[in-house]
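In structure tokens, the next block holds one chain alone, the form predicted alone.
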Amino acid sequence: MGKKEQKKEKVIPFGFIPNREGRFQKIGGKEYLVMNDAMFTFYERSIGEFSPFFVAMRDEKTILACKCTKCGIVRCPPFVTHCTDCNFAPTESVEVEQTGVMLSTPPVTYFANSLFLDKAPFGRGRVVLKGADTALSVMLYTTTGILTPGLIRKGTEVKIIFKDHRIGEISDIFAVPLSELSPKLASKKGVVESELNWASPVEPKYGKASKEEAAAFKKSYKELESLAKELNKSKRARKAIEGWKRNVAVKTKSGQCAMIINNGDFKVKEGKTPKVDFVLACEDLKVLLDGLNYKGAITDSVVTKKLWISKNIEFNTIFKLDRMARSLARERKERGA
């Protein structure tokens, strides 16, 4: 990122900013006008005597821990300057390696609140990285697709990535296993985000499909296409991926369909589709003709492996999909279909 943009963030997202408008609340069978308005509390916090470990982050792409001068125990992050097991004795400063285990099996987050929103979905867990003796909390992904539930476990060997852009926050940071880099990458020091290859995922492979598996899928489209038909003249379903473009390839062990969305259309196109902007893939179609029904949620299959996505970041995609489905049977249920 340019120093250009850089000068644009803003301490509060743009996007979360609200017109200047109203709206009716219905209160005891009257309406009401409520007016959009705006509070501003903005303030200053101290780093204090954590400054130079983040510091070292934003600037040298290095990790700082401090080690106590008696007992020798060195604590990452450097959270004290007098060893509290040691009668205060003073502590020092100094750097550890940036590759190391996590000390337990970390939660995957899916749905995250809006702050966190675009970096969903990660995982939040404690690397003990080599030199230290306490835990570093980290977030954690993977470059190999979605990151789902154990693919990251307790003593999985990991490697601290930097941001690109990074500004002095314990987010400047994240971690991936570290099978998944290359040597060079792997010894490496201050590796960060724009080294890694994250425009290569592993897909899945499913073998060669059965004639009942071929004839299954063909079925499956035809009803995908008449659901797609369906969904594009919902109102509300359109509404729900108002805005969103993408083009996204769906790969299956049967055959290869492509799903359209673009600013409140959805469309699907049998075969191979040119620039899309990540590949779903299940083994059987009817994994992802079910969730566009809302028989299950999509972003369940994602998690339970059923169905995979190239790029972590476009789980906002199968969010917006859900929410498709759900208001289509919404609408279904309210006319009684």
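Throughout, rigid core stands for the largest set of C-alpha atoms superposing within 1.5 Å between the two forms. Please read these numbers as outputs of a predicted model, since none were measured by experiment. Numbering follows the first chain given and starts at 1. First, how it differs from the form predicted together with the partner chain.
Once the rigid core is overlaid between the two forms, F54 does not reach a Cα shift of 2 Å, moving by less than that. When the rigid core is held fixed, the Cα atom of I173 travels less than 2 angstroms between the two forms. The rigid-core alignment places the CA of N262 2 Å or more apart between the two forms.
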Given for the second form:
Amino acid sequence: MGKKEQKKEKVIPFGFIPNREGRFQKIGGKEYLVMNDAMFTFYERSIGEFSPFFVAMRDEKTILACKCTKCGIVRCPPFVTHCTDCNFAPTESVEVEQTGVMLSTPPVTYFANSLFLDKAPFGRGRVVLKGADTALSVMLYTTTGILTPGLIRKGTEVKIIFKDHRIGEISDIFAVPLSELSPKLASKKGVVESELNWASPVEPKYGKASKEEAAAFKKSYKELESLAKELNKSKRARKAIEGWKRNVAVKTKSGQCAMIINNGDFKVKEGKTPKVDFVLACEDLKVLLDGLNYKGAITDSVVTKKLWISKNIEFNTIFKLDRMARSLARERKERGA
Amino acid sequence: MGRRVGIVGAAVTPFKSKWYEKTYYELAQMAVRDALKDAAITTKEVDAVVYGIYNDIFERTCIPEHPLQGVIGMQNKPGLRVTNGGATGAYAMSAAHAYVAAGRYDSVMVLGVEKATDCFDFTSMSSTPEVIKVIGWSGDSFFEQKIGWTASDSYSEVILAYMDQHPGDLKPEITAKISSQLSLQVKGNTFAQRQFDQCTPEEVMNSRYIVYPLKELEICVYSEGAAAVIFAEENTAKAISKNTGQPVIWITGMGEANETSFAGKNQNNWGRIMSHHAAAKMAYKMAGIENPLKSIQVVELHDAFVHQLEISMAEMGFVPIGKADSLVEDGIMMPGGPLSVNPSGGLIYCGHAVGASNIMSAWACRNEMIKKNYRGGLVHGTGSTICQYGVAMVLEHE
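Any chance you could show the form predicted together with the partner chain after that form predicted alone?
After this comes the whole thing, all chains and molecules, with the earlier chain placed first.
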């Protein structure tokens, strides 16, 4: 295989593929076999009647729809060749505009499926493009950072954006609020991703801490230390971070510490730590402490921007921390603590 | 309408987050063994079997029911598999009901089984993202799968569209109260995955967002398990009942509907769940029910999400559309209220072993009707993208 060939994106990313091996799981004194396995099928898939739609998107940066030759309803995406409202009258291909309005308030996904863990948080909703009567499902982003609920709602005007590298799939496009674009881009047809002014993740600066804030940090850190010991002793909490390894730098206004996650072990360390996987920043350490104590979710603190993480894919770790907190809360409840 | 059909036996296995110690063969056999025991009959007296198994990929084989025919001792008898998304179990019961009502068979076993959490994501070292991915293969493969479709985000679309139209309904403190109430009810269900996971409304509100507006403790949990019910025609049912001393719970209404999955003009009635409305309407008509709140005392509802539970209850006529919060605010489903909703804990606390879930609901509804001497019950199933499928089954205790 040549170098050029090796660089091509594969339909299954290499990181998803486990080794061919198994392990034992002990239940009630007995050992049961658990085998790594996969069920895989490759396709050379026919895109059939949808080919013009995807080719137009890929090659022309245009969006096609189908118009009933009898009643005139314009369906986008063009999911039928004949109109079901008109006793299957034929439809004809038409182009629709690249701005439209949201049919309803879209959901925002924070906990995605394994193929989309690196893309969360994202919205997915239905946009009725100008010239169309039905709604197209699109992924939704904001150019201003993390997508929070309420930013895109029913009736919000959005613009279709084309990815720079397109392959002829629906993932070649996504949408952003029209209001975030310059007038020039807002009216342009075929806007590509690289033309947008994306806010890059900037680590927050908190200024100098007062004496009181420094003392509060020390107090919170002590509590975090003892909470970490409790988490480390909890069977359930340990299970939540089983198989997971991360060194997390925690930066606050009044000091820095680290969380070390190592296959079920959870420790905190004061000061800086080498080999950091990602940075978690918050003005007050108590935000993280409360989250780990199951007083409000850490995920929600990231969503509401009380906590900042340097890599969105590390929502993965945040979920595990939330799960750990809930596991400990359940265990405390069970033992009546 | 055909022959009268009744439930004469039912059983479930424990619903667990993972059965390391059992395969789906053994789970299926466990449920069948116990259902037969409940009806005090053997497989010789069962004419046919209908399997409810949702997803081939969970079971890691494309015709997962074929080994079960021998595993449950039904060789050389008819066996039909039904797969209809989340509503698989409900549609399996609907098919079995039709067979018996039509006079083709006198008794039919309905067996639901699912083993979801064998799916495992080696990048996050956890099951859930892979389970969601496998369910994600059920989404539209041309226009939605490749942009992150999940069951949660598709149901959220419906919920948010409803909330756009009724901004005062589905208040977070109400959905949290409902989840908390279900967590109290599950305490009596010894087969539930989360029997001892009682949560306060505050804890529900404190749980993290999975997909906005849904919080972790407002969502069903994936389970592994099996459930079985035995349907019989009137004479057979009465004979079994005489032998076991257990009353027959009659199926007096059955309704099903599937919506379109596309949105916009002339498509899905956005913000409504018409499939649940139409299915319930059909079932009520068959059962002669005019006011469900008067005729039904217990509902086992497919609560994939608390918000959807509320909308489904409104669509099925228990509360007005736009005022679903009255389920709590008027005490309708709260202790002392006229309606018991998901005494089993529902799919949120008992668990969601997809093909088995609605059959578990039928098992729970029947148990509750016998135990509390309720006259009317309702079993509900939903599935596919945007609650596209709906099934309603009315039960009656003479």
